[in-house]
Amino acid sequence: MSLELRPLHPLFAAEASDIDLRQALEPSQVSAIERAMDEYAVLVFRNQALSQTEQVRFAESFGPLDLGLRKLHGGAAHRLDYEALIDISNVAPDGSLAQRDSRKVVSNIANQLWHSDSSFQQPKAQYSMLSAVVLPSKGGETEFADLRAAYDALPDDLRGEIAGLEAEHYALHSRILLGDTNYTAEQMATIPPVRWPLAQIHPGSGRPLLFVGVHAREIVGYSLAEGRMLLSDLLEHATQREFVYHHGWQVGDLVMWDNRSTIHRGRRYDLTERRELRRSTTEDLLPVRMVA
(Lines of atoms letter the chains of each structure in order from A and count residues from 1; the text may use other names and numbers.)
(Lines give C-alpha, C1' and ligand atoms only; values in the text may rest on other atoms or scores of the structure.)
(Ligands and ions follow the chains in the order given, each with its own letter.)
Protein backbone atom coordinates (compact mmCIF):
# COMPACT_ATOMS: atom_id res chain seq x y z
CA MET A 1 0.00 0.00 0.00
CA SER A 2 1.11 3.56 -0.61
CA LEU A 3 1.77 5.96 2.24
CA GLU A 4 -1.20 8.27 2.75
CA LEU A 5 -0.34 11.83 3.81
CA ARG A 6 -2.62 14.55 5.20
CA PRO A 7 -1.01 17.96 5.74
CA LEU A 8 -1.30 19.31 9.29
CA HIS A 9 0.15 22.79 8.75
CA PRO A 10 0.36 25.18 5.78
CA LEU A 11 4.18 24.88 5.64
CA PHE A 12 5.15 21.41 6.88
CA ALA A 13 4.07 18.40 8.98
CA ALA A 14 1.68 15.68 7.87
CA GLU A 15 -0.26 12.79 9.32
CA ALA A 16 0.91 9.54 7.74
CA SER A 17 -1.36 6.51 7.50
CA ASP A 18 -1.97 3.24 5.67
CA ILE A 19 1.15 1.66 7.16
CA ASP A 20 1.74 -0.61 10.17
CA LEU A 21 5.01 0.33 11.88
CA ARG A 22 4.86 -2.79 14.05
CA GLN A 23 5.86 -4.83 11.01
CA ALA A 24 9.31 -4.83 9.42
CA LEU A 25 9.36 -2.21 6.66
CA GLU A 26 9.83 -3.08 3.01
CA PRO A 27 12.53 -1.04 1.17
CA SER A 28 9.78 0.71 -0.79
CA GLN A 29 8.12 1.79 2.47
CA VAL A 30 11.40 3.13 3.84
CA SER A 31 11.87 5.14 0.64
CA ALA A 32 8.31 6.48 0.81
CA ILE A 33 8.80 7.66 4.39
CA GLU A 34 12.13 9.29 3.50
CA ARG A 35 10.51 11.17 0.60
CA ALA A 36 7.70 12.31 2.87
CA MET A 37 10.22 13.45 5.46
CA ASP A 38 12.09 15.48 2.85
CA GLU A 39 8.85 17.27 2.01
CA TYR A 40 7.08 17.57 5.36
CA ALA A 41 9.93 17.21 7.93
CA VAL A 42 7.46 15.99 10.60
CA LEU A 43 5.28 12.90 10.23
CA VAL A 44 2.58 11.88 12.72
CA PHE A 45 1.66 8.17 12.83
CA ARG A 46 -1.48 7.54 14.92
CA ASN A 47 -2.45 4.28 16.64
CA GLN A 48 1.04 2.76 16.54
CA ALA A 49 1.48 1.24 19.99
CA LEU A 50 4.97 -0.08 19.36
CA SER A 51 6.84 -2.36 21.71
CA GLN A 52 10.40 -1.33 22.54
CA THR A 53 11.72 -3.95 20.12
CA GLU A 54 9.40 -2.77 17.35
CA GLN A 55 10.43 0.85 17.85
CA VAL A 56 14.13 0.00 17.68
CA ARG A 57 13.60 -2.09 14.55
CA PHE A 58 11.63 0.72 12.91
CA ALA A 59 14.32 3.28 13.76
CA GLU A 60 17.14 1.06 12.51
CA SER A 61 15.46 1.01 9.10
CA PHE A 62 16.79 4.55 8.65
CA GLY A 63 20.37 4.19 9.89
CA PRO A 64 22.59 3.68 12.96
CA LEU A 65 21.12 4.83 16.26
CA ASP A 66 22.41 7.68 18.40
CA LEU A 67 22.73 7.56 22.20
CA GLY A 68 22.78 11.35 22.62
CA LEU A 69 23.38 12.52 26.17
CA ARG A 70 23.37 8.94 27.46
CA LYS A 71 27.07 8.99 26.53
CA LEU A 72 27.61 11.17 29.60
CA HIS A 73 26.08 8.64 31.95
CA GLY A 74 27.53 5.32 30.82
CA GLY A 75 26.52 2.53 33.17
CA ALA A 76 23.77 4.59 34.85
CA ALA A 77 20.49 2.85 35.64
CA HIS A 78 18.21 2.68 32.62
CA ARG A 79 14.66 1.36 32.85
CA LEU A 80 14.26 0.60 29.13
CA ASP A 81 15.43 -2.58 27.42
CA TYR A 82 17.69 -0.89 24.85
CA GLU A 83 20.48 1.62 25.41
CA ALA A 84 19.48 3.34 22.17
CA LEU A 85 15.99 4.11 23.49
CA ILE A 86 15.94 7.47 25.25
CA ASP A 87 13.56 7.63 28.21
CA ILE A 88 11.65 10.92 27.87
CA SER A 89 9.75 10.64 31.14
CA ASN A 90 9.50 11.76 34.74
CA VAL A 91 9.84 8.16 35.93
CA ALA A 92 12.80 6.90 37.97
CA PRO A 93 14.62 3.65 37.11
CA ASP A 94 12.65 1.82 39.84
CA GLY A 95 9.34 2.82 38.23
CA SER A 96 8.37 5.50 40.77
CA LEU A 97 7.85 9.16 39.95
CA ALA A 98 11.20 10.95 39.92
CA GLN A 99 11.73 13.82 42.35
CA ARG A 100 11.11 17.27 40.86
CA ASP A 101 14.71 18.34 41.48
CA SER A 102 16.30 15.13 40.20
CA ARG A 103 18.79 15.31 37.33
CA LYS A 104 16.41 13.21 35.21
CA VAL A 105 13.56 15.69 35.60
CA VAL A 106 15.81 18.72 35.11
CA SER A 107 17.25 17.13 31.98
CA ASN A 108 13.78 16.55 30.57
CA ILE A 109 12.73 20.08 31.48
CA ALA A 110 15.62 21.18 29.24
CA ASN A 111 13.64 19.56 26.43
CA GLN A 112 11.19 22.44 26.86
CA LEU A 113 13.80 24.70 25.25
CA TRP A 114 13.88 24.90 21.43
CA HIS A 115 16.49 22.46 20.18
CA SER A 116 17.60 19.98 17.55
CA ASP A 117 18.49 16.58 18.99
CA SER A 118 22.23 15.93 19.23
CA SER A 119 23.25 19.07 17.36
CA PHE A 120 26.04 19.13 19.97
CA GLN A 121 27.97 16.25 18.45
CA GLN A 122 29.51 14.88 15.26
CA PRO A 123 27.64 13.17 13.71
CA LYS A 124 24.53 15.07 14.69
CA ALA A 125 21.07 13.56 14.55
CA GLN A 126 19.06 12.90 11.43
CA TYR A 127 15.64 11.51 12.37
CA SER A 128 14.04 11.26 15.80
CA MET A 129 11.04 9.04 16.54
CA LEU A 130 9.05 9.64 19.73
CA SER A 131 6.45 7.14 20.90
CA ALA A 132 3.73 8.09 23.41
CA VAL A 133 3.17 5.46 26.12
CA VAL A 134 1.61 7.29 29.11
CA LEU A 135 0.33 10.88 29.03
CA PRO A 136 -0.68 13.42 31.69
CA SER A 137 -4.25 14.70 31.83
CA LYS A 138 -3.17 17.99 30.25
CA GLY A 139 -0.04 19.72 28.95
CA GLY A 140 3.07 17.96 27.69
CA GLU A 141 2.48 18.73 24.02
CA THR A 142 5.38 19.06 21.59
CA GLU A 143 5.95 21.94 19.17
CA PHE A 144 8.00 21.89 15.98
CA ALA A 145 9.39 24.84 14.01
CA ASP A 146 10.29 24.68 10.30
CA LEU A 147 13.86 25.94 9.84
CA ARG A 148 13.50 26.03 6.05
CA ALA A 149 10.53 28.38 6.21
CA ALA A 150 12.44 30.44 8.79
CA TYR A 151 15.36 30.86 6.39
CA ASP A 152 13.04 31.80 3.53
CA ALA A 153 11.58 34.60 5.66
CA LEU A 154 14.91 36.13 6.71
CA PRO A 155 15.56 39.69 5.50
CA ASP A 156 18.19 39.84 2.76
CA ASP A 157 20.69 41.71 4.92
CA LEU A 158 20.48 39.10 7.69
CA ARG A 159 20.88 36.28 5.17
CA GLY A 160 24.02 38.02 3.98
CA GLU A 161 25.36 38.43 7.51
CA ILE A 162 24.98 34.78 8.50
CA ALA A 163 26.31 33.35 5.23
CA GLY A 164 29.53 31.55 6.13
CA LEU A 165 29.08 31.97 9.90
CA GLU A 166 29.37 28.99 12.22
CA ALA A 167 27.85 28.49 15.67
CA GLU A 168 29.44 26.36 18.37
CA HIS A 169 27.06 23.78 19.90
CA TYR A 170 27.77 22.24 23.31
CA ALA A 171 25.97 19.29 24.92
CA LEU A 172 25.63 20.74 28.42
CA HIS A 173 24.82 24.34 27.50
CA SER A 174 21.07 23.95 28.01
CA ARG A 175 21.47 22.00 31.27
CA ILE A 176 23.86 24.60 32.68
CA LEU A 177 21.38 27.34 31.76
CA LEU A 178 18.81 25.59 33.96
CA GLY A 179 21.19 25.29 36.92
CA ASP A 180 22.43 21.72 36.46
CA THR A 181 26.15 22.39 36.88
CA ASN A 182 27.31 19.33 38.83
CA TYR A 183 29.32 17.62 36.11
CA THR A 184 32.81 16.20 36.37
CA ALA A 185 35.60 17.38 34.08
CA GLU A 186 35.52 13.95 32.46
CA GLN A 187 31.80 14.21 31.72
CA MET A 188 32.17 17.74 30.34
CA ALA A 189 34.87 16.49 27.98
CA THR A 190 32.95 13.39 26.85
CA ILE A 191 31.10 15.28 24.12
CA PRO A 192 33.32 18.19 23.01
CA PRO A 193 31.78 21.24 21.31
CA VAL A 194 31.16 21.13 17.56
CA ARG A 195 30.61 23.83 14.96
CA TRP A 196 27.83 23.99 12.38
CA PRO A 197 27.02 26.61 9.74
CA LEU A 198 24.08 28.82 10.59
CA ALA A 199 22.89 28.63 6.98
CA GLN A 200 22.81 25.10 5.56
CA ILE A 201 21.30 23.19 2.63
CA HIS A 202 18.93 20.40 3.59
CA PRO A 203 20.27 17.29 1.82
CA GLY A 204 16.89 15.76 1.00
CA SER A 205 14.85 18.74 -0.18
CA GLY A 206 17.74 20.93 -1.36
CA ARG A 207 16.21 23.88 0.51
CA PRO A 208 18.28 26.31 2.59
CA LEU A 209 17.63 26.37 6.33
CA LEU A 210 18.51 28.35 9.46
CA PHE A 211 20.25 25.96 11.86
CA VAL A 212 19.68 27.37 15.35
CA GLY A 213 18.64 26.04 18.75
CA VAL A 214 19.49 26.19 22.44
CA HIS A 215 22.58 23.98 22.10
CA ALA A 216 24.25 26.80 20.11
CA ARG A 217 26.19 28.83 22.67
CA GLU A 218 28.33 31.20 20.58
CA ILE A 219 29.13 32.33 17.04
CA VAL A 220 32.66 31.79 15.84
CA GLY A 221 34.43 35.12 15.25
CA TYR A 222 31.94 37.19 17.28
CA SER A 223 32.31 38.28 20.89
CA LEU A 224 30.35 36.05 23.26
CA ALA A 225 27.84 38.83 23.97
CA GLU A 226 27.26 39.78 20.33
CA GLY A 227 27.06 36.16 19.23
CA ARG A 228 24.55 35.19 21.88
CA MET A 229 22.33 38.15 21.08
CA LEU A 230 22.35 37.26 17.40
CA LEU A 231 21.57 33.62 18.22
CA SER A 232 18.72 34.78 20.44
CA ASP A 233 17.30 36.97 17.65
CA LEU A 234 17.60 34.17 15.09
CA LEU A 235 15.90 31.68 17.42
CA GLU A 236 13.09 34.16 18.09
CA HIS A 237 12.65 34.59 14.34
CA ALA A 238 12.63 30.82 13.67
CA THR A 239 9.97 30.09 16.29
CA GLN A 240 7.34 32.61 15.21
CA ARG A 241 3.85 31.10 15.34
CA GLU A 242 3.50 30.86 11.56
CA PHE A 243 6.47 28.46 11.43
CA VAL A 244 5.25 26.20 14.28
CA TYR A 245 3.20 22.99 14.32
CA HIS A 246 1.67 22.17 17.73
CA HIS A 247 1.21 18.45 18.38
CA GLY A 248 -1.32 17.25 20.94
CA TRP A 249 -0.35 13.73 21.92
CA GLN A 250 -2.51 10.63 21.98
CA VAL A 251 -1.35 7.32 23.46
CA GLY A 252 0.00 5.23 20.59
CA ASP A 253 1.26 8.20 18.58
CA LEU A 254 4.67 7.95 16.99
CA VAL A 255 5.99 11.28 15.72
CA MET A 256 9.03 11.29 13.46
CA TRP A 257 10.94 14.46 12.65
CA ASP A 258 14.02 15.61 10.78
CA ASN A 259 16.48 17.29 13.17
CA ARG A 260 18.28 18.93 10.25
CA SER A 261 15.27 20.97 9.13
CA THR A 262 13.29 21.45 12.36
CA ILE A 263 13.70 22.33 16.00
CA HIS A 264 11.26 21.29 18.68
CA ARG A 265 10.34 21.70 22.33
CA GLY A 266 8.10 19.95 24.85
CA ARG A 267 5.55 21.94 26.83
CA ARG A 268 5.00 22.08 30.57
CA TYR A 269 2.86 19.55 32.41
CA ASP A 270 2.08 18.60 36.01
CA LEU A 271 5.14 16.73 37.26
CA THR A 272 3.00 14.83 39.77
CA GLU A 273 1.44 12.99 36.81
CA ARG A 274 3.29 10.36 34.78
CA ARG A 275 4.42 11.22 31.27
CA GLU A 276 6.26 8.43 29.49
CA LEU A 277 7.57 8.69 25.94
CA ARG A 278 10.38 6.73 24.24
CA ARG A 279 12.70 8.31 21.71
CA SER A 280 14.89 6.65 19.12
CA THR A 281 17.22 8.74 16.97
CA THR A 282 19.36 8.05 13.93
CA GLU A 283 22.72 9.58 13.12
CA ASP A 284 23.17 11.99 10.22
CA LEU A 285 26.03 10.55 8.18
CA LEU A 286 25.75 12.98 5.26
CA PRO A 287 28.16 15.92 4.88
CA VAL A 288 26.83 19.36 5.80
CA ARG A 289 26.54 21.83 2.92
CA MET A 290 26.82 25.51 3.73
CA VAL A 291 24.69 28.06 1.89
CA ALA A 292 27.00 29.83 -0.55
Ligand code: OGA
Contents of the next structure:
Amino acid sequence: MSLELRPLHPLFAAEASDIDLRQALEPSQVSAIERAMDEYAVLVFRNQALSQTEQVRFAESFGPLDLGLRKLHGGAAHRLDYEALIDISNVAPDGSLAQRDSRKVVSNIANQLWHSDSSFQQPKAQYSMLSAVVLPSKGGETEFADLRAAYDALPDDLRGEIAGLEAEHYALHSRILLGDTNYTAEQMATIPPVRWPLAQIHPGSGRPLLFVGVHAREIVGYSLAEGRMLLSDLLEHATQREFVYHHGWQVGDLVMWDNRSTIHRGRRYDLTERRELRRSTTEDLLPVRMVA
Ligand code: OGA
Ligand code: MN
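Next block: the form predicted together with the named molecule, after the form predicted alone:
Let's see the whole complex now, leading with the same chain.
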Protein backbone atom coordinates (compact mmCIF):
# COMPACT_ATOMS: atom_id res chain seq x y z
CA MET A 1 0.00 0.00 0.00
CA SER A 2 1.41 3.38 -0.96
CA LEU A 3 1.16 6.27 1.37
CA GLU A 4 2.45 9.35 -0.42
CA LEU A 5 4.80 11.33 1.85
CA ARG A 6 6.19 14.81 1.27
CA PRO A 7 8.62 16.14 3.92
CA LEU A 8 7.58 19.46 5.47
CA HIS A 9 10.75 20.18 7.44
CA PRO A 10 14.44 19.20 7.16
CA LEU A 11 14.30 17.02 10.31
CA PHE A 12 10.78 15.57 10.68
CA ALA A 13 7.10 16.08 9.74
CA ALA A 14 5.56 15.11 6.41
CA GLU A 15 2.36 15.67 4.50
CA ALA A 16 0.67 12.32 3.91
CA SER A 17 -1.70 11.84 0.98
CA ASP A 18 -3.23 9.16 -1.20
CA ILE A 19 -5.40 7.86 1.62
CA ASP A 20 -9.00 8.47 2.70
CA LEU A 21 -9.19 8.47 6.50
CA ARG A 22 -13.01 8.38 6.41
CA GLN A 23 -12.89 4.75 5.29
CA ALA A 24 -12.02 1.89 7.64
CA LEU A 25 -8.29 1.33 7.17
CA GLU A 26 -6.77 -1.91 5.87
CA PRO A 27 -4.10 -3.44 8.15
CA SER A 28 -1.51 -2.54 5.48
CA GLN A 29 -2.61 1.10 5.65
CA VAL A 30 -2.36 1.10 9.44
CA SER A 31 1.17 -0.25 9.29
CA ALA A 32 2.15 2.20 6.54
CA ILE A 33 1.02 5.06 8.80
CA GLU A 34 2.85 3.56 11.80
CA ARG A 35 6.07 3.28 9.78
CA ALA A 36 5.70 6.85 8.55
CA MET A 37 5.08 8.00 12.15
CA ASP A 38 8.24 6.21 13.30
CA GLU A 39 10.21 8.12 10.73
CA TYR A 40 8.52 11.53 10.58
CA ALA A 41 6.75 11.77 14.01
CA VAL A 42 4.24 14.31 12.63
CA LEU A 43 1.95 13.59 9.68
CA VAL A 44 -0.32 16.20 8.13
CA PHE A 45 -3.37 14.90 6.26
CA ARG A 46 -5.15 17.65 4.29
CA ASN A 47 -8.85 17.73 3.30
CA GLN A 48 -10.01 14.99 5.65
CA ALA A 49 -13.11 16.45 7.27
CA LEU A 50 -13.85 13.43 9.46
CA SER A 51 -17.14 13.05 11.32
CA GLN A 52 -16.79 12.32 15.03
CA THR A 53 -17.57 8.64 14.40
CA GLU A 54 -14.97 8.47 11.63
CA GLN A 55 -12.35 10.10 13.81
CA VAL A 56 -12.94 7.64 16.66
CA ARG A 57 -12.75 4.70 14.27
CA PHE A 58 -9.55 6.03 12.70
CA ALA A 59 -7.96 6.54 16.13
CA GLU A 60 -8.99 3.11 17.40
CA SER A 61 -7.04 1.53 14.53
CA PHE A 62 -3.90 2.44 16.49
CA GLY A 63 -4.85 1.22 19.98
CA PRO A 64 -7.01 1.97 23.02
CA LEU A 65 -7.97 5.63 23.48
CA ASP A 66 -6.93 7.96 26.28
CA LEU A 67 -9.28 10.47 27.98
CA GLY A 68 -6.53 12.78 29.27
CA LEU A 69 -7.63 15.26 31.90
CA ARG A 70 -11.32 14.48 31.48
CA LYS A 71 -11.08 11.94 34.26
CA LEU A 72 -10.74 14.86 36.68
CA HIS A 73 -14.13 16.21 35.68
CA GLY A 74 -16.07 12.94 35.62
CA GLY A 75 -19.68 13.45 34.60
CA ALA A 76 -19.12 17.08 33.48
CA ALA A 77 -21.04 18.20 30.40
CA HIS A 78 -19.26 17.28 27.18
CA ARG A 79 -19.94 18.92 23.82
CA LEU A 80 -18.88 15.97 21.65
CA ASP A 81 -20.59 12.63 20.99
CA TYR A 82 -17.77 10.46 22.35
CA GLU A 83 -16.01 10.58 25.73
CA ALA A 84 -12.82 9.65 23.90
CA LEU A 85 -12.94 12.76 21.70
CA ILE A 86 -11.27 15.68 23.42
CA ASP A 87 -12.87 19.05 22.72
CA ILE A 88 -9.97 21.37 21.89
CA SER A 89 -12.06 24.51 21.63
CA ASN A 90 -13.00 27.73 23.33
CA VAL A 91 -16.67 26.77 23.20
CA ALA A 92 -18.83 25.98 26.24
CA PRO A 93 -20.97 22.81 26.38
CA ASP A 94 -24.07 24.88 25.44
CA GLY A 95 -22.36 26.00 22.22
CA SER A 96 -21.64 29.58 23.27
CA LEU A 97 -18.14 31.07 23.34
CA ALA A 98 -16.50 30.07 26.65
CA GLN A 99 -15.86 32.83 29.19
CA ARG A 100 -12.29 34.14 29.09
CA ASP A 101 -11.73 33.17 32.73
CA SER A 102 -13.38 29.76 32.46
CA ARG A 103 -11.48 26.54 33.07
CA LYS A 104 -12.14 25.64 29.45
CA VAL A 105 -10.17 28.66 28.25
CA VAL A 106 -7.43 28.10 30.85
CA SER A 107 -7.08 24.62 29.48
CA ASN A 108 -6.79 26.02 25.93
CA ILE A 109 -4.09 28.35 27.15
CA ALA A 110 -2.32 25.50 28.96
CA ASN A 111 -2.09 23.84 25.54
CA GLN A 112 0.02 26.83 24.49
CA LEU A 113 2.82 25.59 26.79
CA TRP A 114 5.17 22.98 25.24
CA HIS A 115 4.01 19.49 26.23
CA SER A 116 3.56 15.84 25.35
CA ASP A 117 -0.07 14.79 25.78
CA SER A 118 -0.86 12.95 29.02
CA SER A 119 2.82 12.65 30.02
CA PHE A 120 1.43 13.16 33.53
CA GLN A 121 -0.05 9.69 33.67
CA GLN A 122 0.67 6.02 33.21
CA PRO A 123 0.00 5.08 30.44
CA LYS A 124 0.97 8.32 28.76
CA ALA A 125 -0.06 9.11 25.20
CA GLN A 126 1.30 7.49 22.07
CA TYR A 127 -0.41 9.15 19.08
CA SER A 128 -2.63 12.21 19.06
CA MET A 129 -4.81 13.10 16.10
CA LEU A 130 -6.17 16.63 15.94
CA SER A 131 -8.78 17.59 13.42
CA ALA A 132 -9.63 21.20 12.56
CA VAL A 133 -13.34 22.13 12.40
CA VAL A 134 -13.53 25.92 12.95
CA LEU A 135 -10.52 28.26 12.88
CA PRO A 136 -9.95 31.86 13.93
CA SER A 137 -9.08 34.40 11.23
CA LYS A 138 -5.46 34.52 12.44
CA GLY A 139 -3.18 32.89 15.05
CA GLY A 140 -4.01 29.55 16.64
CA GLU A 141 -1.32 27.63 14.76
CA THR A 142 0.27 24.57 16.35
CA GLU A 143 4.01 23.96 16.66
CA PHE A 144 5.85 20.66 17.06
CA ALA A 145 9.41 20.14 18.29
CA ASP A 146 11.51 17.09 17.42
CA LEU A 147 12.81 15.47 20.65
CA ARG A 148 15.11 13.08 18.77
CA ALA A 149 16.86 15.97 17.03
CA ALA A 150 17.04 17.69 20.44
CA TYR A 151 18.80 14.69 21.97
CA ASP A 152 21.21 14.41 19.03
CA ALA A 153 22.22 18.05 19.49
CA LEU A 154 22.81 17.87 23.26
CA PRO A 155 26.35 18.73 24.30
CA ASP A 156 28.25 15.74 25.75
CA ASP A 157 28.29 17.04 29.32
CA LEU A 158 24.50 17.45 29.42
CA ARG A 159 24.01 14.08 27.78
CA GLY A 160 26.16 12.59 30.54
CA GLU A 161 24.31 14.47 33.26
CA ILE A 162 20.82 13.41 32.21
CA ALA A 163 21.67 9.72 31.63
CA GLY A 164 19.71 7.81 34.26
CA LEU A 165 17.81 10.89 35.51
CA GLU A 166 14.02 10.90 35.83
CA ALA A 167 11.58 13.79 35.88
CA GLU A 168 8.34 13.80 37.78
CA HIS A 169 5.31 14.84 35.68
CA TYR A 170 2.12 16.08 37.30
CA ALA A 171 -1.27 16.65 35.67
CA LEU A 172 -2.09 19.96 37.29
CA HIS A 173 1.36 21.55 37.15
CA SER A 174 0.63 23.52 33.96
CA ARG A 175 -2.74 24.65 35.33
CA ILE A 176 -1.18 25.76 38.58
CA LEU A 177 1.48 27.71 36.64
CA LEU A 178 -1.35 29.59 34.93
CA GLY A 179 -3.04 30.44 38.21
CA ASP A 180 -5.80 27.82 38.04
CA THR A 181 -5.30 26.46 41.54
CA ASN A 182 -8.84 25.81 42.69
CA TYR A 183 -8.83 22.01 42.81
CA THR A 184 -10.18 19.75 45.56
CA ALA A 185 -7.84 17.39 47.41
CA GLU A 186 -9.65 14.58 45.64
CA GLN A 187 -9.03 16.10 42.19
CA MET A 188 -5.38 16.74 43.08
CA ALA A 189 -5.02 13.05 43.97
CA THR A 190 -7.00 11.62 41.04
CA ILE A 191 -3.97 11.53 38.75
CA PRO A 192 -0.90 10.85 40.89
CA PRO A 193 2.45 12.12 39.56
CA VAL A 194 4.55 9.76 37.42
CA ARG A 195 8.26 9.57 36.65
CA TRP A 196 9.80 9.27 33.20
CA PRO A 197 13.45 9.14 32.18
CA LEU A 198 14.75 12.32 30.57
CA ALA A 199 16.69 10.29 27.99
CA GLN A 200 14.64 7.55 26.34
CA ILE A 201 14.85 5.28 23.32
CA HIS A 202 12.05 5.71 20.80
CA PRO A 203 10.63 2.22 20.26
CA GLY A 204 9.80 2.50 16.56
CA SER A 205 13.06 4.03 15.35
CA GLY A 206 15.52 3.00 18.07
CA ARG A 207 16.66 6.65 18.26
CA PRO A 208 17.36 8.39 21.58
CA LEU A 209 15.20 11.35 22.55
CA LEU A 210 15.04 14.06 25.18
CA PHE A 211 11.71 13.75 27.02
CA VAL A 212 10.80 17.18 28.42
CA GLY A 213 7.74 19.43 28.55
CA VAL A 214 5.64 21.54 30.85
CA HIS A 215 4.13 18.65 32.80
CA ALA A 216 7.61 17.88 34.23
CA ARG A 217 7.80 19.71 37.54
CA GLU A 218 10.94 18.32 39.14
CA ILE A 219 13.93 16.08 38.65
CA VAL A 220 14.13 13.16 41.03
CA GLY A 221 17.11 13.57 43.37
CA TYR A 222 17.64 17.28 42.59
CA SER A 223 16.51 20.21 44.71
CA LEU A 224 13.31 21.76 43.36
CA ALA A 225 15.15 24.89 42.22
CA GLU A 226 18.02 23.08 40.52
CA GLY A 227 15.67 20.54 38.90
CA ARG A 228 13.33 23.21 37.55
CA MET A 229 16.24 25.21 36.15
CA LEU A 230 17.64 22.16 34.37
CA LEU A 231 14.16 21.29 33.02
CA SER A 232 13.76 24.81 31.76
CA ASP A 233 17.21 24.77 30.07
CA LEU A 234 16.46 21.40 28.46
CA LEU A 235 13.09 22.63 27.20
CA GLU A 236 14.71 25.74 25.77
CA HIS A 237 17.26 23.53 24.02
CA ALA A 238 14.57 21.20 22.64
CA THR A 239 12.45 23.99 21.22
CA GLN A 240 15.08 25.92 19.23
CA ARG A 241 13.62 27.12 15.94
CA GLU A 242 15.52 24.59 13.83
CA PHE A 243 13.80 21.71 15.67
CA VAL A 244 10.30 23.16 15.22
CA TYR A 245 7.66 22.52 12.56
CA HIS A 246 5.01 25.26 12.53
CA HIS A 247 1.59 24.13 11.33
CA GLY A 248 -0.80 26.70 9.88
CA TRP A 249 -4.24 25.07 9.99
CA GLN A 250 -6.87 24.73 7.29
CA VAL A 251 -10.34 23.42 8.05
CA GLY A 252 -10.34 19.67 7.32
CA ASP A 253 -6.68 19.14 8.30
CA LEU A 254 -5.95 16.20 10.51
CA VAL A 255 -2.53 16.28 12.13
CA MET A 256 -1.23 13.16 13.79
CA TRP A 257 1.82 13.23 16.06
CA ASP A 258 3.87 10.85 18.17
CA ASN A 259 3.87 12.11 21.77
CA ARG A 260 6.93 9.98 22.52
CA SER A 261 9.20 11.72 20.05
CA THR A 262 7.74 15.24 19.86
CA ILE A 263 6.28 17.96 22.04
CA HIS A 264 3.82 20.55 20.81
CA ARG A 265 2.08 23.80 21.68
CA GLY A 266 -0.77 25.89 20.36
CA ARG A 267 -0.17 29.57 19.55
CA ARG A 268 -2.20 32.51 20.81
CA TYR A 269 -5.31 33.67 19.04
CA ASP A 270 -8.17 36.08 19.66
CA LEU A 271 -10.34 34.33 22.25
CA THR A 272 -13.40 36.20 21.04
CA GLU A 273 -13.21 34.19 17.81
CA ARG A 274 -14.15 30.51 17.75
CA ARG A 275 -11.47 27.84 17.41
CA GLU A 276 -12.72 24.26 17.38
CA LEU A 277 -10.60 21.19 16.95
CA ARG A 278 -11.20 17.60 18.04
CA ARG A 279 -8.50 15.37 19.43
CA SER A 280 -8.28 11.63 19.74
CA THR A 281 -5.31 10.08 21.49
CA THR A 282 -4.04 6.53 21.92
CA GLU A 283 -2.36 5.10 25.00
CA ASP A 284 1.36 4.32 24.98
CA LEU A 285 1.37 0.72 26.18
CA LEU A 286 5.03 -0.11 25.48
CA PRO A 287 7.52 -0.01 28.36
CA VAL A 288 9.63 3.15 28.38
CA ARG A 289 13.32 2.42 27.76
CA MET A 290 15.94 4.63 29.31
CA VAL A 291 19.12 5.50 27.41
CA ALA A 292 21.77 3.26 29.04
C1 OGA B 1 -3.78 19.25 21.90
C2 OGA B 1 -3.05 20.53 21.92
C3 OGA B 1 -2.72 22.58 20.73
C4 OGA B 1 -3.54 23.44 19.85
O5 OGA B 1 -4.81 19.16 21.22
O6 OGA B 1 -3.30 18.31 22.55
O7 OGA B 1 -2.15 20.68 22.70
O8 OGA B 1 -2.96 24.13 19.01
N9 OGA B 1 -3.45 21.43 21.03
O10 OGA B 1 -4.76 23.44 20.02
MN1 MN C 1 -1.66 18.68 23.60
